[in-house]
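Encoded as structure tokens, the following chain is the form predicted on its own, with no partner shown.
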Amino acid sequence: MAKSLLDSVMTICLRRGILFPTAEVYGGLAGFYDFGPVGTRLRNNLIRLWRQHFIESQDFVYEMSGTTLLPAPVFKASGHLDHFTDPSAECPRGHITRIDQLIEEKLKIQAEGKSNTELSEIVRKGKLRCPVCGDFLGDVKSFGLMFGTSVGGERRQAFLRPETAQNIFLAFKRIQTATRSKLPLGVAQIGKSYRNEISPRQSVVRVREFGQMEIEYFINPDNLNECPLFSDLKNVQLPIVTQKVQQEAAEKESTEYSTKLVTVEEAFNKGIVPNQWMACILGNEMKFIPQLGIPKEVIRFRHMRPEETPHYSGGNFDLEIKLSIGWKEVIGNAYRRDHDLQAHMKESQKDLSIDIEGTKVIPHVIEPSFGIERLLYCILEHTYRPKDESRGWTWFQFPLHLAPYEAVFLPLLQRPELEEIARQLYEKSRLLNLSVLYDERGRIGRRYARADEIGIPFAVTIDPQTLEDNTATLRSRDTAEQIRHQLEDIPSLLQERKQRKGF
């Protein structure tokens, strides 16, 4: 049986230390993954590029870093304690199954928004069984998704955060005061979140511990149609799946959706998005994602259906990417209005409004939330290249600004004079702040394969001709073409390519 694309990608990830199951020697822990040396570099590069694009390019966005453990009242106010659940059912042998996923997979019925009673009836009529043991499933119940604990001698109840957003809402007033900012104000955060998924699966696509890159844009509700980014983004094209298209597909019992291609300006003017700020946020994401090696053709913004959208929301748009395992949400864009600040004001009895010309204003919030692991998997799948007649190994075609290393230095033979030159070039390149590797072990073809498998764009080979004319070959990962260059030019050539291809 042929390997799935997911299995092929994960095979390289495991072999090359990109990512692997946590506590693997003890059988692992479902829904948890560690990043190895190559994966950590790849992850760090993604975060760096995100910072450059969404934080450092905008003078009204600041970054914070909050704790991952928060007291219970935070989640009482946010609604997570009462509503952050998934529908589940248990079989007589104690196996718990997430029911909405099972219904959609087995019966091809849309389960989102249905009550537990309605889901129980679907399970009964559809004669669904436990996917682990095949036994009958009981009634559908709500399964809480937060990890709880107690803190200190007082045994105060606390939870690992299920999203990074709540830290930002709690810190909003202090950050606004400290930075002396006016609205609009963006507060960004990169960090870990935790969700006790019933059925983690599909590698890092659905996990229990994951990284998020989030921004909360705090906006004067009177200025939601006055985004400072609009003139730069108005002509960016957005592939949008409207609610109407989804409703028509549901009536035909289909999950195939057509996209409507509109510019940011058209999306705003035609009322496809709730305000100009949301249109610009989607446009900025559409500029960012293709630079990660993900084709525009596999990106869409799906306007979430009413039954999927929280009651307080003014409109949610998920950026989804098409994978071999289907369309997957990678970025959630939510117009949260003033719900969160109002809820925390009520629960904490603290004033989180700000003064604008003598009037107290509670900002509205629009939130783009990126899932780091999901986005990384999308990059891995869309830059994966299978072996063919010209190259007898699989490899990754990462964009240069995302690759874990810019180059690898390879002495062709195990001869001291060749190794010394390769080492010298390697050290000179490091002094230019290039991320480089040195590899002297194994046949040269195998070393090229190792470099290609972790997506290194260039390989520099030192061979006997180097001793004669002071040149070395620069091999391109993408074309396998090799061109000789003077030794002293190679570090600067690599640096030039890095700067030219950067964001």
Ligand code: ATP
Contents of the next structure:
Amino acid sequence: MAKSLLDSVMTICLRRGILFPTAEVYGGLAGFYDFGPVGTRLRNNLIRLWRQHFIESQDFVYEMSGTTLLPAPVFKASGHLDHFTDPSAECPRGHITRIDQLIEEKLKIQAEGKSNTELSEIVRKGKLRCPVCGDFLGDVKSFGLMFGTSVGGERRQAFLRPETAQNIFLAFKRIQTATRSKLPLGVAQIGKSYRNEISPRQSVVRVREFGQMEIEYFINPDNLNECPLFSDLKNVQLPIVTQKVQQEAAEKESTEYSTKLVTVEEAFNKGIVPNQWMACILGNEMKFIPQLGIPKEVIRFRHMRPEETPHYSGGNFDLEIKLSIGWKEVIGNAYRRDHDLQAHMKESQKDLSIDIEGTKVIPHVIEPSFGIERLLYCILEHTYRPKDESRGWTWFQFPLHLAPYEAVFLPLLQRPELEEIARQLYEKSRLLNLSVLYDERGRIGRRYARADEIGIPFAVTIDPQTLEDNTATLRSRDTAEQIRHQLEDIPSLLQERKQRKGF
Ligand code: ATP
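Following the display of the form predicted on its own, present the structure of the form predicted together with adenosine-5'-triphosphate (ATP).
Everything in the complex follows now, all chains and molecules, and the chain you saw is the first one.
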């Protein structure tokens, strides 16, 4: 059987130690992955670009770092304790299956928003069986997704956060006061979140520990149509899947959706999105994602159906990316109104409103929430290049600004005089703050393949001609073309390319 794209991508990831199962020597821990040196560089570069694009380019956005463990009342207020569950069913052998996913996959019926009784009925009528052992499935029950523990004594219950957002709501008032901010105020956070997913799968697309990059934009409810980013973003094109399109598809028992291409300005003017701020947030994402090597054609914004969103939502739009395993949500964009601040005010009995010209205002919130590993997986799939006639190996075409290293230095032959020049050039490049590698082992073709496999954009080869004319070849990963340059020019050439890396 032909290998799936996911398997091909994961084969390189494992071979090159980009990412691999946690505690592998003990058989792994389902839903947990570690990143090796190359994967960590990719992940860090992704975070750097995100920080640059969404935080540092806006003077009203601040970053915070909160703890991953939070006391139970936080999640009582946020609703996670009561509602953050997935429908699941157990077979007599103890295998637990996430039922909404099973129904959607096997029966092509939308399961979101249905009660456990309705889902049990669908399982029975659809004759669905345990996907692990084929035995029958029991009644559908709600399965809590948070990891719980206690802090300093059993009575003090605490939970690992299932999203980074709650720290931000709790810290909002302090950050607003400390930064002497008016509205709008954006508070961003990059960190780990934990969800005890019933069926972790598909590499890092669904895991139990993952990174999130979230921003809560706190906005004066009277100014939801006055976004400071509008003039910059108004012409960005947004591919939208409307609720109507989804409704019509559901009537035909289909999950194929057509997209409507509108500009940020049109999306706002025609009321396709709830307000100007939401239009701009989507536009900003549409500017960012294609720069990661993901083509525009595989990106869409799906307006979530009412049964998929909580009652307080003013409109949610998921950014979805098409993968070999189907369309996947990668960013959740939620207009949360004042729900979270109100909920924490009620539970904590603290005033979280702010004073605007003598009036108490509880800001409205719009939240874009990115999953780091899921986005990274999308990048891996969309930059993966299979072997072909011109290149006998698989490789990743990471954009320059994401690639784990800028260049690799290779002496062509195992001769001390070539190795010495290659090393000197490598050291010189490191002093210029370039991320570079030195590789002297194996045949040169094999070394090019190794560099391509981890997406290094340039390879510098020192060969016998170097000893004659002080030149070396600079090989481009994308074209495999080699051009000779003077040795002393090479580090600055690489540096120049690095400087062009930013967005
Ligand atoms: P899903 O429906 O896929 O479970 P969700 O709607 O619960 O996702 P959000 O709560 O909106 O997801 O989380 C925001 C983002 O965090 C998602 O778009 C995704 O990129 C990431 N994310 C959520 N759950 C996981 C997970 N289990 N593994 C990896 N990334 C995740």
